[in-house]
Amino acid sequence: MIQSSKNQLVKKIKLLQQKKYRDKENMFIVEGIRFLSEIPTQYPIAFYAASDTFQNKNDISEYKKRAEVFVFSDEIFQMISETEHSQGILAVCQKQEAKQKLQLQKNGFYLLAEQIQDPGNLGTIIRTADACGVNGIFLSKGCVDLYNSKVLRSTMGSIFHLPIMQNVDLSECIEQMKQNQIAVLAAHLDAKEYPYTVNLKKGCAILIGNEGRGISQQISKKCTQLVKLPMIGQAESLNASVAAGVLLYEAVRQRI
């Protein structure tokens, strides 16, 4: 059992809570029983970390079949956990980045995000996109790190269910989509049309902009069509993840 805060594994896990170290080591942390259950069978896991209490109360033999399990004292495990009420189990996984040149599908359904900053927003958008059956997600440069712990928890495991590209040049991505007859639809305050009158049954991509600034002028000019969501009440705009959900599910409604 690991009981010292100076142990090398303790230091490694703590460092992986920082983006620069996750990028350097090409690893990230997944925490919690349910989240761990979403990790695909063939997904590479470097090792597991379990608290002493978790080991005593649970059968960890299934974890041992996939990777080595290191047991930490409860006090030390709480030190390496990023959750306030930890369940006592986490996995250190190897990143499996989706290929930047995803083969676009005929009549495909995609989501693009420009500089989404809030981890909860990005995670929720990914989870909603997964529920809607999108074929891929493209995150622009300047988006919050996909492997941020709050992003991961908000995805509820959806990060493992679909290809997600990071640090994408959106201008280039949109041009490629247009060449493949995929219409790029974006919510914009200056739009004249609602999404309910736009044909989303064919290949399409939904673009969501930054929480504060919205979609940049450069990118909005490249979109196939701008739409607006009806604001019947006094609010001027919607949360980015809510707007994404409304647009994605309009496409789903049309496609089913």
Contents of the next structure:
Number of protein chains: 2
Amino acid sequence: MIQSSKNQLVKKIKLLQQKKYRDKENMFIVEGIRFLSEIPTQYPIAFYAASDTFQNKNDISEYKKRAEVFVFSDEIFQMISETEHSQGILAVCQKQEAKQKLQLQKNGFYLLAEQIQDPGNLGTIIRTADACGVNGIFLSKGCVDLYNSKVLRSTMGSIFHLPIMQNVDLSECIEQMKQNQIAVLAAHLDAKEYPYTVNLKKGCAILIGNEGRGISQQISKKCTQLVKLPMIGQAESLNASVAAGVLLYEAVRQRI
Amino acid sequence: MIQSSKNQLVKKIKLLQQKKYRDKENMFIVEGIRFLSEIPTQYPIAFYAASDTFQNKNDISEYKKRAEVFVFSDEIFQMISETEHSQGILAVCQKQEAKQKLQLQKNGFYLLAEQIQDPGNLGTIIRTADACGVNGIFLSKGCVDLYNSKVLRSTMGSIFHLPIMQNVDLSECIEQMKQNQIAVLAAHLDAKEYPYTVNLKKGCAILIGNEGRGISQQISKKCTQLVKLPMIGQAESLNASVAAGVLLYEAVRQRI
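Since the one above is the form predicted on its own, can you give the form predicted together with a further copy of the same chain too?
Once more the chain from above appears, this time first in line as the rest of the complex follows.
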């Protein structure tokens, strides 16, 4: 049992809480029983970390079949955990990013995000895109890191369900979409048309912009169409994950 | 300038960070320049609290016209502020809850929420309902307090834009809705019908349930209709504020 805060694994796990180190090591942390159960069978797990109490109260043989389980004193586990009331179990996973470029489907359905900053928003957008059956997600440079613990938690496991590309050059991505007859629709407060009158039955991609600034001018010029949602009351704008949800589901409504 | 943490106003503001005290005093705190600008002209403000730095860098004469401004040393202001990087200004407001029962409109559009727990979700739902032009919001007992600072922040000012009833007996509320020919639609994972085929052009109310448990059996039985959103991918459910947004906007789509 690991009882020292100076242990190499303790240091490693603590470092993996930082983006810089996750990028360097190509690893990330998944914490909690429910979330661990979402990791697909083939997904590479480097090792598990369990607290002493977790090991005593749970059957960890299933975990052991997949990867080595290191046990930490409860005190040390609390140090490496990022949740306030930890269940005492986490996994360190190898990133499995879509290394090659995603093959775009002619009638495919995609989500693009430009510089989404809030971890909860990004996680929720990914969860919703999964629910809507999108074929892939493209995140621009400047989005919050996909492997941030709050993003991961908010995805509710959807991180493992569909291809997600990070650090994407959106201009290039939109160009490729258009070459594949995929219309790129962007939510924009200055747009004139509602999405309800736009044909989303064919290949389409929904683009969501930054929470405060919306979509950059450079990118909005490249989109096939700008759309807005009706604003009936006095609210000036919508939360980014709500706007994404409404637009994605409008495409779903038209496509089913 | 108030420099002591034992000052009565310091104590009062700190106590107003708790629901119990907000209920007792019928007051709540609004913090930050942008949020303060959302307070309607007629809304009763008990007093303002400003930091020394804020007072020196800003013209506070407009604030003084509306209510007394108490100045606190920067150190003490940081104690009474609930935000990490405070701008140095807050207002203590009197609650202006719809005391009488809201007069239901025959073709009205309403939102009901049962035991929403997450402050961000409740605030976002209120903001979206405002954007959709709903005529009123009814929150059940057991919802997170409307005057919780995170709820208020997430509403982005919508708290001031439409009537919101708290601690509502939902059974009774649904009964009254039905008597006024307002159909109550509840999002429910076990439902068979999509909202797209339900007529939402007439009076209707959307009911959103608790994040984990959904809508209670007792309440779901009383609704006019249960609806579900298509779940195409592998996600098991939607975030509560996204589900609310998609359903509210489906009603907007049909009504415009």
